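Just one chain is shown here, as structure tokens, and it is the form predicted on its own.
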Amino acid sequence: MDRLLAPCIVGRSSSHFTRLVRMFALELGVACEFAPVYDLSSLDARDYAGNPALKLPVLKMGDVTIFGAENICRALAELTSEHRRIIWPEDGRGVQARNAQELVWHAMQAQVQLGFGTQIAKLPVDSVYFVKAAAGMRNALEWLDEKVNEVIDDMPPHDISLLEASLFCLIEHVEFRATISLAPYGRLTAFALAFGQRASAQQTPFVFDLPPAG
């Protein structure tokens, strides 16, 4: 990539996947522009910075386009001039850390299903599609709540980990979108409260992007 060109994150300020990459950019000291996408009902890939899957976030870097949150986080790590100790999923100690990341990704996607399907598309919440998504998400959160302290305590010294950052974005988004109750998951909410003190979290609160007037 040409380091002389300012990277641009295309996404939504209300998206946990977008927040993840914006937080990584801040943690790594990579200055990025941000281009919000206002209409998720669009079927035109051009409205998603050329992503043929019609998904966000996307990183634009000159003529280079990178799709997907984890891909973008890794690309940002390649761009930084600062030394940061980063823990990627493959660096996790033992199977539980890898299971945790898998369940975080699953719950983040389930949150998209529930939020987009029931709140934006206004589809019936009692559809088996959403009932199963919510059940699987609760099961994943229950497992993560039980294991979170053990998994994090077992991490080697680091500045940022994909697991912690993505888990934080997930928990905050569940509260923001209010799809299911976080009341049963005390360890997860305590983790999110502590992680949320980081500057990268403070600078990327969830908000709904509004198109320019006129």
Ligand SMILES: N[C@@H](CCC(=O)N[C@@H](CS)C(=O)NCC(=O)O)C(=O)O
Given for the second form:
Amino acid sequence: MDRLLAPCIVGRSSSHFTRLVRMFALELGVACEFAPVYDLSSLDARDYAGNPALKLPVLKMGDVTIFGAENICRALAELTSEHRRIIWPEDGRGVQARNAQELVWHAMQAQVQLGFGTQIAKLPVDSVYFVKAAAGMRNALEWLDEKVNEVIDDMPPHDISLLEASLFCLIEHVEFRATISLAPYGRLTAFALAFGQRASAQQTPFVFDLPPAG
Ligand SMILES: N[C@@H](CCC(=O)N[C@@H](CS)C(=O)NCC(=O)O)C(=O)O
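Could you drop in the structure for the form predicted together with the ligand? We only have the form predicted on its own so far.
What follows is the whole complex; the chain from before opens it.
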């Protein structure tokens, strides 16, 4: 692997999966370049840094390409020279921590389904396909709201956990894209407010990337 080139995160500043890896890079002190992807309707894998699934984010490191947010976070952890105590899903204590991660991934994917389906593909929002996705997401958020404090309190001492970072990106993204109301989930919004004080959060606000003029 060519380590002389800075790793490059290919993604979108408006994407919660992309934000997760950008936050991890900052938390771990791994300097990365960022290459925005403007058109999510492209069917050309070259527009997704070669990811055959046509998904983002992707990490490019010399001649190595890594697909998927969790995979990328793990690669960044291998790259860092700084000591950071990281909690991965397998380090979570007990079944509820693992359920929480599963529901965060599920809700993040449901956000993509709702956003891509209704806002980019412009499909009818009242289709059972989206109504069910929104219902499942609300249920997942309700479960997370009930359990979030106990799951986090039960974690061993750490600097960063995949669960908290991904949950934060999810909550802020739901607010950013206004897909469903966060009003019923007071513990989740309080968690996001506190977690959002981190420098890694402050440096990665959600915005829509604009293609260069001309
Ligand atoms: N499992 C992937 C999911 C990534 C994902 O869904 N990314 C969204 C952007 S937030 C995407 O590529 N959307 C385009 C599409 O679904 O076609 C990961 O963990 O990175």
